[in-house]
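First, one chain by itself: the form predicted alone, in structure tokens.
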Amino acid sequence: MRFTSEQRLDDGVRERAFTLGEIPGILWTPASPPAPAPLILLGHPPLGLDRMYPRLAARARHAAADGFASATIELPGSGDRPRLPGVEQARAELGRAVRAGERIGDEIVDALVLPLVERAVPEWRAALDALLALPEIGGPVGYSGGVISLGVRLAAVEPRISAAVLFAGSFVPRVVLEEARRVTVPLHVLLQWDDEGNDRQAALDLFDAFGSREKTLHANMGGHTGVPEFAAEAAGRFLARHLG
């Protein structure tokens, strides 16, 4: 992990961008860590860093003041980084579905997701390597955000991962509905009941697989980006009371 530019926000958290081999990505940390903090890792769609930097910043600037560091990455496909392979055909094939009003098939998700999901959780692991061997950084860890068929592999996967909060938003392949059932660290999951662009139904199924004794469904009337404050708010508690 290289460094490669620091400021301090107005609040006076620490915002650092880094490399990870050729992957960009960002750390903050509050302004007054405790030593070490404990570590959210910001999930987020695959859309660059540049167009996700507000929202990701503000996320990171709420977990700061209760104390915790957040980390993020570019994903695979995204900013500068190559674009994947098949991915931009399967798009365009969603694209066709979608305005023929034909259902999405499961070959579809699968090109879309997989891809995604397999080049960047191994890229995650090797970023939370890196992120734990800095002083300033400790556990527990927790991953909060989406794509959500990322975040339960990554849950599934990486024991580091002591609790998640993930955004019901995205297509989920066949796979990763049986990956959840591996899941059990303790879940809060975001759910836009309105959502155009997600599944409502296999948002619900795959709520139902996750193998967590603990987990919580928290659905709100609305859209994609339309989730509300207190929403967020209580998905900020929930990773409060599992990593403080």
Contents of the next structure:
There are 2 protein chains.
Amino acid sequence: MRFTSEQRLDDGVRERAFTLGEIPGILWTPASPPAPAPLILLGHPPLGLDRMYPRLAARARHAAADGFASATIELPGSGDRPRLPGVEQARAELGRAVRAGERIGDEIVDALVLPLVERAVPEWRAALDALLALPEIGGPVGYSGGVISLGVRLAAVEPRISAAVLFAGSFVPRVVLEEARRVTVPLHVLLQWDDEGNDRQAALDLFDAFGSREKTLHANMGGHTGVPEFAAEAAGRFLARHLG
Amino acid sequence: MRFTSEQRLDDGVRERAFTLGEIPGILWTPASPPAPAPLILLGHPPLGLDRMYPRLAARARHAAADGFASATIELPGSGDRPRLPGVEQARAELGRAVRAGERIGDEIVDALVLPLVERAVPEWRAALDALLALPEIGGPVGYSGGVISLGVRLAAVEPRISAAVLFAGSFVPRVVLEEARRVTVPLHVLLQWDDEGNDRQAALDLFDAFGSREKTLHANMGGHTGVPEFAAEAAGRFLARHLG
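Next up, can you give the form predicted in complex with a further copy of the same chain of this protein, since the form predicted alone came first?
Below is the entire complex, every chain and molecule, led by the chain shown above.
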């Protein structure tokens, strides 16, 4: 892990860009960190870190206000990273199926999601190794948001994650749905009730599948990007309760 | 409305028993009320006020800590009030159907719930008239918990209720389900995911039916009486946000 730039945001939050091998990432730490600080891994959709930066920085500031460090890395196939083989074609297939009003087949979902998840999970775990080696970061570690299948698999396989906020989605490969049963950490799952891009029943089935003894579903009105401010605050309180 | 007794709870909350005609009720006001205080109507299951008192008083204390008055009245057919015609028989029918593993027919649900709701709604509205006439109570008014069909109809027909916390249940007569579409106030709906006494899909259908632009479903693990403390706190925050 190599830091490449540093700045202070208005509210004193320290923002450092880094690279982990070829992978760019960002670390935010509170203005006056408790030493060492708990860490939230900020998930995001595969649209590229540059495009996601304003929303990520806003979430990082909220986390910093609660005394948490937060960090994220670029997803494989996004931003300046090489495209993933087969994913563009799967996306085209998906678009065609949606326009034709067809059921989205398992093979499209697998082709779209699995290459990303299979590369991303070891990368996020490597980032976690590097971040937890910094003296200012101590854990516990939470995961929040982004590609649902990445969150599910990370929560299933990475024992250092002790709580997760997940944004319920329906494009979950069958193999990942099975892994949901192995997730046991406390979960806070957000569902947009009228999400145009997700099947509501599939999202409810995923929530049902999680093995966690403490899991909460917060369903709110509105489309994919319409998560109300009070719902974001409730997710923050969940993390503060489990990492604080 | 006639006050029949008064006491101060440990934390200074003022508790007054009253009767409204033949109907017993309780009013709680904060130790140092903002004058006049918003009001929360505390719904409860039809088990009698005496039996429900400890849980009601605990909810009233939480409300008082937020600066809210709260009040409740005995349900028709509960406590010392005369039994409702047909309800005992409907309950026996329900028990038989449940033991036999049969689908619960609409006629059983109607016979069980409608006599209660049809009497209770005008009583709760009369209680609201009397409570809002007190100088220490000013509104706005919230409704929280208890028999789901009573909450739905009250929220649909009583314009002075400006937000409601509802405990999702499946024993909702078809006529009440239709009324849910006319509810427009902000709603916070609690669902116990593994509620042995409720059908999950029916509860989700009820949530879907509400006409409110702001409605949130909080689903948590556990059975009917297992609502986690953090979920109760979240419901309190919802009311504080809308009545405060």
